[in-house]
Amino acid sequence: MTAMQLKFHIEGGNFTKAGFASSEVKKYLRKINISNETIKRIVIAMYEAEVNVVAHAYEGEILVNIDSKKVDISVIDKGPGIEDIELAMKEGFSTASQKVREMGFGAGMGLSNIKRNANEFIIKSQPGEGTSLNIIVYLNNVN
């Protein structure tokens, strides 16, 4: 398998495009015959990260590196950052606006869903500057 790198720009506030990056990665992973279970974990983690950027940041970038052993996803946003990462990781905690909640987002499950679906998960945030995530899912099984 040849290593592949994909890059996506995420526009804050643009919910109509939320999910585009995870959908494109899903298509690619299917083409290279990755197991459905592993694809599901990757897509859930990516989608949650995308929605977080759309809901909370001004803009962001997702870099996806795929090789024969893993999918390594970096999500870097320019936004308000996270004041208390430990609190933000708690299921049900959300700082989403009322408008975002009315659209069906902002239930406070995003970061915990990302962590649950990743083999490795690192989050860093600087209030006033933005947040970065590193999500790794190992490709230990193929169809």
Contents of the next structure:
Amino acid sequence: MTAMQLKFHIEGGNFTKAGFASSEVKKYLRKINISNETIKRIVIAMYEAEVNVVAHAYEGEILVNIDSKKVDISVIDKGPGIEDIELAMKEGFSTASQKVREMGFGAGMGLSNIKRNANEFIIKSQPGEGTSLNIIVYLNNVN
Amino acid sequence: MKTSILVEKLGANVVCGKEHLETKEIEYAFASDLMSDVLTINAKNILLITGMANIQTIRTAEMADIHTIVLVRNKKATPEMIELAMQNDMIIAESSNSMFKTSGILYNMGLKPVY
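Please supply the coordinates for the form predicted together with the partner chain, as a counterpart to the form predicted on its own shown previously.
Everything in the complex follows now, all chains and molecules, and the chain you saw is the first one.
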């Protein structure tokens, strides 16, 4: 498999488009030889991160690097950032708006669900500037 | 279990994916309005029962490999939802019943809970 990079710009607040990038990645992964279980872990982690950018940030970039060993997803947003990452990682803790909750999100499950689906997960944030995530899923169960 | 048998028993109105009713099989059901919870379930051939009718319901189903959605409490699928569902070969059925009644009927028919 040749290495591949996919890049997406994410608009904050635009719930109509939320999930478009994750959907494109899913379509690409389906074309290469990866098990459905692994694809599901990758796209659920990415979709949670994409929804977080839409829900909390002004805008963001998602870079997806795919090679024969892993899928490496970087999500970098400009936004309010996270004051207390440890607290944000706790299931049930959320700062989501009413609008986000009305869409069925904002239950404080997203970051922990990303961690659960990823093999490696790094989150960094600068309050007032933005948040960056690095999500890596290994492709060791390539068919 | 064939999806056609399930939606017939529910008396639900299939608004998209009629061509998949005889081919898609369902083993489990999950009832939730919270998409955050739907994204945490880990099973195959799941039917989603929800009163949340917006485009992110379909996106969530797409990511979670859910191919059949029953909209309860008389919620209707929007044209955008139907378009995205069709792109993903999904079935959407609308029911005027409550989530509890819908879940009860499907449970009685033998669909299994995810947990």
